[in-house]
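Just the one chain here, the form predicted alone, laid out as structure tokens.
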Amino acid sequence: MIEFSDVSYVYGKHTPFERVAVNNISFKIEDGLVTGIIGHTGSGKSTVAQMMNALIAPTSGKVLLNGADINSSRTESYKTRFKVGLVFQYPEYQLFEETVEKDIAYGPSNMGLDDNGIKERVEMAAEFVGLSKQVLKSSPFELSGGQKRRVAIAGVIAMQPEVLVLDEPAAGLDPRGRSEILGRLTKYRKTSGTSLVLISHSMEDVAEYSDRIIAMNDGRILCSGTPAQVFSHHEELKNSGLALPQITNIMLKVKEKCEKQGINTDFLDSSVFTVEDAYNALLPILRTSDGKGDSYVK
């Protein structure tokens, strides 16, 4: 659905502050999937996010949506912003209306929907992110940080974009808040068919929720593929300032310890990147050969 073709972006071009943020990258965001984009600070992730909905245009190359160049005209760029919704890092700073309801309704109103259509969009989006009807009448500035984030995300969901791009949507939230926000977003994706792009520095979040991953380093694509394929490049990721998911590191240490005890651990490798994966991988070596009781690796 979204394709980057030989795209580069340079900040401050032809000035003493010139900096290449994205350097000749090409990739596709596949329809209906959750695509994770990972990379250390300054790797180009947020610049890529802004180019996805024509907020900024590439210095060179093309960004295509359904085959059309989204920067070919102002009209095309304007239409793209309704088709590709962008939620910034710390999206609560995007709030500005006097009530939550009006804030969520802002996007649908600009789309030219009638009052009934706007109301339906607001209620749908609020339900998906877990906002009650009572909260809709409140000022967004009276809410907690987690609730503000839900309001900002609901405002983008209310436009029913074809692609939803989220730049660090769970930044600053506690583990429970992260799990709830990301869980609701993936549920929304499954229900609506919307493609999700999850930009994050959290290996755990990307590993758990993504179908495919693009790893970036210094404005270039380091590697891409399924989570198992990407996390198999653990040395390259480590050298670029990225870490494996914590559970993967634990399992690699378990593998090392098991090998010293002569236990076959071919299945304990970097393809284990969620707690559920680890549980399923460990079961075969936790059971004794006669099936009576459990034998734990010390």
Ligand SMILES: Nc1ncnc2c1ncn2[C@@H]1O[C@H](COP(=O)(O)OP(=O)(O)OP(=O)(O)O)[C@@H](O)[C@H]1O
Second form
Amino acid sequence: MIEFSDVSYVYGKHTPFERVAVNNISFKIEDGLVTGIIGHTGSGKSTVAQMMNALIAPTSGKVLLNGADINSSRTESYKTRFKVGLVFQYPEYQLFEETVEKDIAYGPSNMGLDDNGIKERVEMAAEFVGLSKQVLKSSPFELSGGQKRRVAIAGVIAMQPEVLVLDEPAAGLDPRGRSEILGRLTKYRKTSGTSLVLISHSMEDVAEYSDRIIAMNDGRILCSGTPAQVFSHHEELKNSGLALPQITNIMLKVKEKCEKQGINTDFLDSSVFTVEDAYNALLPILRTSDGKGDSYVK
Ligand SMILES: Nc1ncnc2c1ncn2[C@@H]1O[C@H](COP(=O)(O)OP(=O)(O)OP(=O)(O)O)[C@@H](O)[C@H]1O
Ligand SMILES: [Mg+2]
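Right, and the form predicted in complex with the ligand of this protein, after the form predicted alone?
So here's everything in the complex, that chain up top.
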């Protein structure tokens, strides 16, 4: 489990460019879950991500991994890099080897595994992200943006970290590419038991894939909890520039309209945040309204 305890991070401290990016935050990332971190541009998400694997140390406060301070010594920070895998916001800059295979092998090689062990890890990771054997032999620089992202993710998965932190893993991909990569990551989480931290400014993605959500605003935590708990703060989210998932907005409008017409809306609440939830919430009332509801929804 990762725990942030009163953590702040200031860029350019004691310079004219001083900027408080993270302002005294505390939270826990629970084992085995997908935790989504949302927040508008500049709210501090990437700074938090980099503190999770000791790439940068907090200006004040502590980051603990399974109870131990990850910044207590150089050795502790170094060990953390293998336990908490970080895929950067622009992972294409994370690639540098001549072939995809070597790139994915970089992490496991640094862990001191033998050649067979490394090969196994590379194959396993490539399969999880959907990279073919043929792609493994090519240069990472010849690949499309989406493929490069898969290589970067595979490179981190190959280290078999306890926690996998992904900073905007689906940004810039088309809707099919987004759901493919996020679906594969969810499957990887289920198979491996690895905890995922999914950083995104897409409410749709976070709502669909996360068990817990932390919403950030201007370096602080605005609200956190299950998706239902977080989305019930819709006014605060809206005020900090965070749109609700479209389907949640639609359902809130449906609720408003029903109430105006005196229709009981107990069946609807703010916990509708995927199309599937909406379908399940609406189905019973469409069925009861005239007995032929099935034909409406089909
Ligand atoms: N290297 C840096 N030097 C100075 N200021 C920085 C640096 N990196 C980030 N900042 C500032 O810190 C604040 C938080 O940035 P951060 O990148 O953590 O936000 P973010 O939530 O990841 O944003 P985005 O959604 O755009 O990726 C911003 O005001 C940003 O301008
Ligand atoms: Mg960022």
